[in-house]
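One chain comes next, on its own, written as structure tokens: the form predicted on its own.
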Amino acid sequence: MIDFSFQNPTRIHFGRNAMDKLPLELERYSKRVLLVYGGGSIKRNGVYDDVMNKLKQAQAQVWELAGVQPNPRLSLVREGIAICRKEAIGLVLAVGGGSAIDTAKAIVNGACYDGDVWELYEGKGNNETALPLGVVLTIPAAGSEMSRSSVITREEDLCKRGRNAYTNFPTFSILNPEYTFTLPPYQTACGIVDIMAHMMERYFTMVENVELTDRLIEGALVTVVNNAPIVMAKPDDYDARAEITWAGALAHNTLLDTGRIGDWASHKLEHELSALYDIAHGAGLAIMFPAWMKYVLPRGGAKKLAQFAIRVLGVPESLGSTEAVAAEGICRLEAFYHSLGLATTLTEVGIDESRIPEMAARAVGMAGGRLGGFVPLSPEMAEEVYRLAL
């Protein structure tokens, strides 16, 4: 286990009627608030209601900046910030899931930054200081409602940039499980698929000795993998549903970083993904993660694929070889994967090879020239894996 620092200064409000905590908050933060939200989903079931009443309780004064997509734009958050600056909003709430957040995340950096807000996303400027940021979660996926991590596209050239800082964090964040009944199965399906990632990156890992947290990760992998048939054939079941919305939050909160190093490939090499072809972060994630797999089986990988295998997917251990429990194990998560009604591979979303070696070059340029902390990849390394994803 190697050195670790760890804060998280989100405060969590989980529950039925954990909406009835937002009037408090606005005493403690301010009552000039920017509603950041996206389509018509939180008019049609009732949480854009629900949010309004509350806000008019607290007497509060609301612009709203609407229109938020998948794969979230950088010209909406110029536009959050200019709102910002000229009205002196004093708290920005994202209603939603990690789009509307991160978001939200880049509008309360930039609004307290000179320069131009994606100098932060490119890594040529820092900020200090940043707006209160509120959360009422509708999606359990990104982890973005307790997390340091934000992701922005800039349209012009679909460049999609991570940024991980401590301003990102919000101040705090409201879950209520019933919030999330009327998603569609398949949006269900990719929120599932990305948490599970978020643990699986930190969880392949080369640091030794760190047996609580891959404890911790696997425990809440197998109660994911345990609630995912229950949520995708009864959406409405609230236990099933609070199991999946707290895990997505403590995936990504940074608490299960602690002491190791994570992977992260997979992630980066979905984001081209999602940059060019517009595919759901998580319906991406179920095509990569495999692919990463089977090509670190036999670089390295063995011995901690098969660990997965055995102890979250319930591989017995006497099948055979570490590469062949290891290889089940694989197996195991595409058919997983599957029986949410996703896809594993690019030709089945219709993806072709045509810009691989594009897409692997801008990932692994990204990463400085080595992409991923389990077996590193370099730019041919990483066309290697799309192509085992085809």
The other form holds:
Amino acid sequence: MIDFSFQNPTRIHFGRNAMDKLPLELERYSKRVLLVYGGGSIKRNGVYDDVMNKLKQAQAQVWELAGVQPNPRLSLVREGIAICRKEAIGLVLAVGGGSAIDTAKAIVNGACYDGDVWELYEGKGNNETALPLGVVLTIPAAGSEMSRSSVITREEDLCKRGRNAYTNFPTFSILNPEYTFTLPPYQTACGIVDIMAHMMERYFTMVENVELTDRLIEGALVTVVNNAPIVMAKPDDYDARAEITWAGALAHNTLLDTGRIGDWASHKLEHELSALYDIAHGAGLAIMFPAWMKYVLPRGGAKKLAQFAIRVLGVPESLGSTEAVAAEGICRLEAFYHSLGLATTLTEVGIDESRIPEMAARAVGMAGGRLGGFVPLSPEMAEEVYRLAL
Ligand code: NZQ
Ligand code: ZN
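Same protein, the form predicted in complex with ligand NZQ this time rather than the form predicted on its own?
Below, the chain from earlier opens the complete complex, with every other chain and molecule after it.
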């Protein structure tokens, strides 16, 4: 285990009555609230009304920034920052998933930064403080409700960049699993894949002697695998939704990072896909993660992949060699993604090889020349991973 510092400051309110805590949070922070949300699901499923009732109860003044798109765009962030400055907003409340939350994170940071907000994403600037940020989660997936990441796309050149910063942690997050009942099967599936990917990125580490975090991740992964078929078959199963909702927050809240170095190549390779082709992040990961596993298996990855296969996906150790066990684990993971209704190849989603060199160069370039902590990839190696995904 390597040295680490751990702090996660996000206050979680979880459960059927979690929204009752919102007025108290407004008392704590501010009643000048900017509400940030997406394309309208919250208006159709009643979450918007729940939020507005609580805001009214607290006598808050509310401004609205609607229309956040999946793979959220920089221009809306700039609009939000302008509203915060003009109206002296004291709390930004994101209602939705990773896209609404990441937009809100960019706004609360950008509002406290003198330069252009994109500089923060390029690593060319920094802010010491941010406005308070509240979250009402409607899709367990990105884990942004408890993470220090925010991912934004600049429209001009379709550049999708993540920023990790302490000031990105939400101040509080309201997680009511009932709010996820209306998720369409596709979004539920994409969320499950993303949650698992956040755990798997951390699981595949070259750091030795990390049994506690290995087993925490394995337990959380098994929980997601067990509950996934239940929510796919019965979207309003509270108990299964609750397991997946809490797993989604824990997957990415940095606890599972402690004492180890994760990989993150699959995520960075996927970000290029969702930037250029606008596919859902989870759908892209269902394609890139198995391809990455196939690439690293013969390059030092067999032992850890076999451990994953045995402990998470129930592959019998007696099956054969370490490599055979590892390969069977990858097959089972792909079969699991298919069972969720997702594709596991680029061809199935209509993506060809034409932009592979460009995507590989940009993903590895943004990582500083080598991508990934488990098996560091050069641009040429990253191209091979994309080709394995075809
Ligand atoms: O826009 P609306 O109408 O609200 O519809 C959304 C959207 O179309 C819909 N939806 C959400 N909750 C719903 C619902 N539909 C019905 N009922 C509900 N309860 O679902 C669609 C997807 O929403 P989005 O917020 O885009 O999903 P997700 O949470 O997967 O976020 C994806 C974004 O997060 C980034 C991804 O790259 C992507 O841009 N990520 C953010 C991370 C972070 N900040 O820590 C880490 C991740 O690895 C990821 O990169
Ligand atoms: Zn992700």
